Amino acid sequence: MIKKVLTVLGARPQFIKAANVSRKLSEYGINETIVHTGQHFDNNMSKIFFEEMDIPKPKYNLDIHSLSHGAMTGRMIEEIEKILKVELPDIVLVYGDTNSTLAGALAAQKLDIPVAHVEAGLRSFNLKMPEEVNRILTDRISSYLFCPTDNALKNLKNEGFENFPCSVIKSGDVMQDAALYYDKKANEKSKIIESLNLNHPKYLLCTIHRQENTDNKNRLSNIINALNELSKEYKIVLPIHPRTQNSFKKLLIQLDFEPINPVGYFDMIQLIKNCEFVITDSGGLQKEAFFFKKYCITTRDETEWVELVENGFNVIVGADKEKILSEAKLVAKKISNFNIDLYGNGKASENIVKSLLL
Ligand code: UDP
């Protein structure tokens, strides 16, 4: 019987994924200890999410960030191991695909503590992505694999997970739980539409932060050139990730519009709900666009969320300026029925906690 969970978090998307699961753990009387690795540390990349979403305060803050992948992951493993030896949890819970995910899973499994991976089974089939490496390795050493989609289940089946000593469970997507739960609060609390004066102009919501785009001048310039072109027709709202900010400076990329600082989750929900459509390389935002019935143009060469593409809600354009512009024209006129259940309709957190209690 699981009584004590230790959760390892560190990056913005993980705070959003964990919020509803943490609440459910507490509702079901399970004790949760949170370790924040510090991978994301700015107030607007971390603190604001804990405050707005009422995520329990981490007991441990490791403050590990701004290092190369190897150094960051290594130091995290070392520190998490020390904590696990003191806390002795029944299970370690990790989310998604960051260095914090892999570090938590490795530290736990080597101490023979079972790992539960939320967002298991996702694959881009592109091993050049650091996230893909983190996902594959975390999945392989997890005891509970909570898959958000049928495609995630299929991926694990294809990799032979049926033969491994683990439970593969389709839980649905915890990000949909968050979108549904916080929608009303966002309506009440966020003032971003008024403060950015977005009531009248049509605007596009854009984000860029994947390493394959931020660290490649050609790709980043192509995407920005497309956004510069689109800024003649639409207002561009680009909450800028710290990594992208650095690349703009380093690679001397010129924007014809003013990006904004990263925003909290409530503001983000309002920005999604009121935009014309989304252009992004984010994993989470591709789905959130769908949750709020908006089309998404994805500036990557592949996606883990293939069901969005198969159903016509998302289109993959790479970092190709002309493709971005031609899809923007098509998407602006497109009308689809978004009422289809691809992600479990808000029951994922409950499914996860109930499975842990079985
Ligand atoms: N997000 C946010 N504020 C921002 C940009 C993104 O709250 O300024 C949210 C977004 O809505 C989504 C999550 O952060 O829930 C996605 O994180 P990110 O794009 O950094 O990571 P990915 O999903 O690609 O792993």
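Just so we're clear, the structure is a prediction, and the values are computed from it rather than from any experiment. Residue numbers count along the first chain shown, from 1. Whichever C-alpha set is largest while still superposing within 1.5 Å between the two forms counts as the rigid core. First, how it differs from the form predicted on its own.
The two forms, fitted on the rigid core, differ between these two forms by less than 2 Å at the CA of residue 85. Relative to the superposed rigid core, residue 241 undergoes a CA displacement of at least 2 Å between these two forms. Core-superposed comparison between these two forms: the Cα of residue 50 travels 2 Å or more.
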Given for the second form:
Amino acid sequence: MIKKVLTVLGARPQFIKAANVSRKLSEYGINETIVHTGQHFDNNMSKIFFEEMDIPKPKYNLDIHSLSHGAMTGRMIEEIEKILKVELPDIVLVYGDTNSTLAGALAAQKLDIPVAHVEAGLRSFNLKMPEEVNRILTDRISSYLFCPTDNALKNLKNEGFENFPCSVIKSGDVMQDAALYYDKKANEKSKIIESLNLNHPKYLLCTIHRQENTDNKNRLSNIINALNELSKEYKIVLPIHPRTQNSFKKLLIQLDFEPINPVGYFDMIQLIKNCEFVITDSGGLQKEAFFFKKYCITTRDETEWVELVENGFNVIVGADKEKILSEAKLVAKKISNFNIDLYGNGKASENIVKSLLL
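Moving from the form predicted together with uridine-5'-diphosphate to the form predicted on its own:
Left out here are the partners and the other molecules; the chain alone remains.
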């Protein structure tokens, strides 16, 4: 019987996902200890962040960031191991595909503590992505694999997980739980539409942050040239990631529109809900566009969320300017039924906690 869970988190999106599971753990009387590795150092993760987002504050903050992959992961394993020896949890819960995810799983497994991986089975089939390596290794040493989609289940089956001593469970996606839970709060707290004067002009919501795009002048130039062209018809709302900002300066790339500062989760929800459609290289935003019934154009060469592509809600264009522009014309005229259950309809957190209690 599981009575105590230790959750390892390292990035702001992971806290938002985990908040929904934390609420369910509390409802079922399960004690939870949260460890924040500090992987994504974020000044916005202050007291007000945890209060406004209704997120439990971490008991431990390891403040490990700004290191190479190897140094970061090694330091995390060392520090998490110390905590596990003190806390003695029944299970360690990890999310997604960051270095924190892998470090938490490895530290637990070395101490013979079962690991539960939320967002298991996702694959881009691109081993050049550090996230892909983290996913594969974390899945292989987990006792509970909570898959958000049928495709994730299929990936694990193809990799032979039926022969491993683990439970593979289709839970649904905790990101949809978060989107549904925070939608009302976003309506109450966000003033982004008014502050940017977006009540009337048509606008596109865009994000660029993946290293494959920001560090490659040809790819980044093609994407920005497409956005510059689209800016003649739409207002472009581009919350600018620091890596992207540095790349614009370093690679001498000119924007014909004014980007905006990074925004919080509530503001992002409002920007998604009110835009015409989304252009992004973000994994999370691809799904959030679907949750709020918006089409998405993805500037990557592959996606983990293949069900969005298969059902016509998302299109993969790489960094091809002409493809971006042609798909933008098509997407602007598309009408689809978004009322399809691809991600569990907000029941993922409950499914996860109930499965842990079986």
